[in-house]
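Given next, in structure tokens, is a single chain: the form predicted alone.
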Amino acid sequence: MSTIDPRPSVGITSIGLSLPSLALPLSELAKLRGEDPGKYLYGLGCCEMALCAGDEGVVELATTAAERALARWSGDLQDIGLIAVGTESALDMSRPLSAWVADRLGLRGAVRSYEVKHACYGGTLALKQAAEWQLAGASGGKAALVIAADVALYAPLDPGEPTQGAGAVAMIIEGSLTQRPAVATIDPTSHAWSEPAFDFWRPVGEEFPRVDGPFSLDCYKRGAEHCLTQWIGERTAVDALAELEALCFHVPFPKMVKKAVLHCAEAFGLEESEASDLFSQKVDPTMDWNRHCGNAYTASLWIAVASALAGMTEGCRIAAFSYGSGFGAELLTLTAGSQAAEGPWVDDIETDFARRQTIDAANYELLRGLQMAQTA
């Protein structure tokens, strides 16, 4: 006797992205800091960092990404029943960032609105909550607007400075019993792992984060191994990974992702050539946009996912590994929908790359000086 799954097919029906209007080539930062440019370009795998001008910030990035997602969506603003913003760039210790964004959008009424915090993992948690809200039948036929948005800055001369960046990704999450989501279906089963740790944190009242770099890398690698191990299950790693068109990671910087991939490959018994092929074919291409915007914290993974889905054939599967210091990690799997091949959200990235201004070291120092003065 066959059974029919009564749960709706839940996933992403629209994506919008936003990057700020300034960019600093890492070669310029190397010049300013007296470093070999190769340390940043090859040692970290970064090319440019995205920076906000004086009239930009996390609210503007989140709002623009949301407007772009809404503009290419078939629904109306009154069809949104939930707005959740994952961020670690909060403006207030009580008022959620979603309130600022909802105000800009004109979104009010019978809407659940809140902010999610768990370092870079917050955007994924917001997405999971929205998907589970749909699966639970609590949405009342409405859609969720999920936004991952951050501005990542470190103190000048901090080792994390060359990984700085900014960006936002907005996703509309819907469920349906009759049709699959246009962009990607989200598998309701995901694989989480967490351990209490102080690898990256920012105490209340402090402007910049504190980082234990080696420990954070160790936590990141361990989280990836545990999440992938759960997903692989009784299969061989080779067979499981062969099912994926792409494997996306949270991208603090590309070399960190590579170290995690090689660590997991070794733990799963892959040959050196298999590990190299896995990274070059299924991981490295997903980070093309990340290399030119830097670390956008909660948005970083979803920038990579948006890049991977663009141009992908319907039915192809990807995995997405999310990591947030503290630490929490989770692996999701998604299946490309009918709109993925077209990838209209690529226009957002191309527009922002084309319009942004490249600044030099002197203007970077001026910009950071103004930012520091404003927050003093």
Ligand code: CAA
Contents of the next structure:
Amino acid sequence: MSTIDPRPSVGITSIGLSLPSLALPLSELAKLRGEDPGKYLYGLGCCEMALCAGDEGVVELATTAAERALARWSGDLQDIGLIAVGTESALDMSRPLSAWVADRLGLRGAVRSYEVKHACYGGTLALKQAAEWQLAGASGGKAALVIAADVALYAPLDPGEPTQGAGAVAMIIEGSLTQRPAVATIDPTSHAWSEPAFDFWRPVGEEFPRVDGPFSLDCYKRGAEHCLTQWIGERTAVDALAELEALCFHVPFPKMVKKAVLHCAEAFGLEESEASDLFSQKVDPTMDWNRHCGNAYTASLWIAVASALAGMTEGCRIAAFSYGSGFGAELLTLTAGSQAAEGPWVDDIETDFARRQTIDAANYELLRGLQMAQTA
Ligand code: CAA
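Please move on to the form predicted in complex with the ligand, as the form predicted alone is already shown.
Below, the chain from earlier opens the complete complex, with every other chain and molecule after it.
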């Protein structure tokens, strides 16, 4: 007797992105810090960092991304039954960031509203919870609004300073027994790995994170290898990877991703040329937007996923590796939906890139001075 899978097809039915209004070319930061620009441009793989102006912050980024996702969605606010914000730029130890965003959106009533924290992994966890809420049949036919939003700043002169950035990605998550999600279906099975570690953390009351750079790279590589190994299972790595049109990563900075890819390729026994092709064909192109906005923590992976999905033929598959210091990691797989080929969310990025103001080293110093004075 054949069985029918009663589970809905769950996934992303709309995406909105938002970047702040200022950009600093890394060549300007290099000038300020007395570094060769090649270190930032080629050594780290970063071109520009996105920075918030004095009147912008994580709430504005998250709200704009959500408004854009809602504007290109067929439903309206009354159809949202859950709002979850993944962030490590929380404004309060108790009040969730989702309350600020819901307030701006005018979202209230029969809605579950909360914040998720696990360093850069928080947005993915919020998305997984929303997808599982749909799969469990607990949504009552409503949609979830998931937002990954962060402003990533290090102390001036910190070695992490060239990897700063900011941005937000909002995604509407729905389930249906009859239709595939328009943007991407999220496979219910994913592959997680966690190990308690102090690789990057921000003690309560401290404004900037502390990071053990080399250790965080080790943890990130280990997380990627374990998650990919589970996903590959009994197959060969070559066969499994051939299934994918793109392999997206959390992007602290593009060189870190390259190191993890080469590490995994070696662990899986790929030839050097296979490893290099894997990176250049399936990973590097997904980081085009990241290179121009820097590390947006929880949003970084989803910026890469949004970039990879845009222009993709329906039915193509991608994998998304999420990493959060502390540390937790998870590999998700997704299938492009009918709207991916058109990729309307590209407008958000093109709009924000076109209208943002490029600042120089002197204005960056002024901005950091002002921002530090405001938060002191
Ligand atoms: N031209 C080209 N390349 C050059 C160069 C030049 N003139 N000068 C230096 N380089 C290269 C170096 O060779 C090096 O490349 P390799 O790593 O391939 O050898 C690269 O530039 C960087 O140089 P250094 O290692 O000397 O740089 P540094 O000591 O100043 O470290 C850093 C910079 C790598 C960014 C380090 O600060 C770091 O690791 N930072 C944090 C990493 C991080 O973001 N961790 C968290 C990850 S997860 C996350 O996002 C957090 C979360 O969950 C919230």
